[in-house]
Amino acid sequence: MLYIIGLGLGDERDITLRGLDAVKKCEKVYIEAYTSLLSFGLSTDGLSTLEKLYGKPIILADRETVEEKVDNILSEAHGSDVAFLVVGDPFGATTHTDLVVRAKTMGVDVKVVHNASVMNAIGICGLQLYRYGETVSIPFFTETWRPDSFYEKIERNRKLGLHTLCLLDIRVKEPTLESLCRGKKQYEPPRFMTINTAIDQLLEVEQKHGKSAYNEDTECVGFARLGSEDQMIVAGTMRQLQTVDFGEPLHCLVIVGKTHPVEEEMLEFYKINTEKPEQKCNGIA
């Protein structure tokens, strides 16, 4: 049996009781380590925190493992219980549909244990979840690669008056271009996009297309470490949010569409304080 278990967003205590029961009966436990992170990261200390709670060792499953060697994990799940841990929800911001399809194809039974995801936790800012349009991902730009397919989706959402959740790039154990050319992989240091970088790139793309999908005065909400004890939520214009230090990752950004009076009332709690731009969560957790 393969158990795909959501861990939630904060720390080790966010796993559900059902998820914890499943982990404790599994012979092997893997944690997916390239699409998201818990608040304490995946350092040695962070993993030992999880291992202490679960009472068993955890194997780090990086991109290479999940994309190239996942059949090994599925083979193990043929004859024993194996847990595959996912930050957030297994079918939230990052879906693991391919893993389920491959497991079913190999005749492996699958059970999924759901949990909180960024896709629903953003509701804390007051913007109603059913008023969101298509979610977009903002990748890191390089000198030679500046993709902007997200622009049309944001423009479409804005025309419909819908909010847009922007998921910001995470680069963990990414091979360098030089090492790929040489045939021997070397990896870039981990990078996590900030809200400030995302806004810079969004404005660059708007300047390129010039369709007025948004501008520096467009209202947004910035989230940092959503679901953790020190989460930070700030509402303001793109220009205002560029001045805010949101601190440690992970960050995400919502571009606000047409708002209902109830949404506006809730957003007021998070409006940027120009005198104290380092503000935190304004007492809502």
The other form holds:
Protein chains: 2
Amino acid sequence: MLYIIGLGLGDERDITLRGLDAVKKCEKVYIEAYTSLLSFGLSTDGLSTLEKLYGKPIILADRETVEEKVDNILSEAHGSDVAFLVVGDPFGATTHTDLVVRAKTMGVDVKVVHNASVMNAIGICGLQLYRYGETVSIPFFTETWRPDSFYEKIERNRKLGLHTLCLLDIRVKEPTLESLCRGKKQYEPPRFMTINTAIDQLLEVEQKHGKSAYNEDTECVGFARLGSEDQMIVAGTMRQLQTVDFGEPLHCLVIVGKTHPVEEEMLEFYKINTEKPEQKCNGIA
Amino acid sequence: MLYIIGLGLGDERDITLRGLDAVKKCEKVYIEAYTSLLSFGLSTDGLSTLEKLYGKPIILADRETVEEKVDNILSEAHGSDVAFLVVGDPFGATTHTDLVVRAKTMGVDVKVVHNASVMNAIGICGLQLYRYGETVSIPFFTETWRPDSFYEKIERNRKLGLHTLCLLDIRVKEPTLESLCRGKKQYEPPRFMTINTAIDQLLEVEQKHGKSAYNEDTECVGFARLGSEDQMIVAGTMRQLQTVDFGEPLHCLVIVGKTHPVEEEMLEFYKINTEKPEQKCNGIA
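Please could you give me the other form, the form predicted in complex with a further copy of the same chain, since above is the form predicted alone?
Let us now look at the entire complex, which starts with that chain.
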């Protein structure tokens, strides 16, 4: 049996009792390292916190391991119980559909243990989840690559009065240009898009297309480390949020659509303090 | 401190360690009864399962209690730790925004413990969460009240190739007509919309508006008891799903938009067995 277990968003205490039961009975435990180490603020220390809680060693499975060794992992899961841990929900922002498809094709049984993900935890800011349109991803722009297909989607959502969740780019284990040329494995340091960069890029794209999908005065909500003890949630215009230091990753951004009174009342608690913009505004922890 | 704690979707083992820690230190524990008792398959027995796990009594707070006694609950939370348990995530399909706003206004600190909700757990069917449009609610039609504002939203989502989550009506503690006239409190038995009823209503509304937003051959996914051990997930056309007995509540329905190949591969596992339509098709548990 392959258990795909969501760890939730904060730290090791966000696993469910059902998830912990499953981990405890598994012979091997893999953790998806793509975003995990980061979201859990884990270094090697962090990993040992999890290992202590679970009472067994955990194997880090980065993207390469998963891609190259998935058949090994699935073979193990054929004869014994194997856990594959992922941050958030197994089918949240990052999907593990492909792993499930391969497991089922090989005749391996799969059980999923759900948990919170960014996709539902953003509800904490008071904007109702059923009033969101299509979610968009904002990729890091480079000199030569500035894809902006998100613009059209945001424009559409805003015309309909819907909120838009913007997932911000994560670059982990990107091979260096040099290593690609020489065939040696070397990686760029990990990069996580900040809310500030996202807003810069959004405004650049608005200027290019000029369809007034949004502007510097458009209300947004910035989220950093959502679900953690030190999460930071700030509501304000794009211009205002550009002045905020949201600190450590992960960040995400919501562009606010048309609001109902109860949504507005709740957003009030997260409004930026314009007199002291440097003051952290955590709202509800 | 008021802790608003998501219980997840299955049973008492779906609370997180963080949530359980919080419950254990609270002096009073309320559980929102609006959908809880049902989703957890709880009778008085179910409640005592929770009480055993938590090691303390739980107070059932139905909609009336919350509306009438919210000030009492919040006063208690002023001087001590109070837990308010909700099924799913605190800000999932049903929102508790109003409770938070009142708490913050009264100067009561609020902490939220997230968990899975229908809004993200539907990801298990393989349709990517970021490819959903606006969520709709399907209310029970009566002789004289047949509101169909969901139709326009579904039509829009489908034109854009987006999937649509349909939340199905729940009627709990509805006063009887007699009790409304006489001022005595008597309630209708609880009602939960089935996938079959939802499809009947959807097709009726399509016939009325005739804009071909969808038809009997439109692919859908039906979910019953999502996140529970006995969940049932079946993919098929509206016509096919009408022949399926999904059993006990809660049900919800996804109307499939344009699919990517990996989404299709995953949906395959849930496809209805047309030769044995009565066969339960659980796919991934």
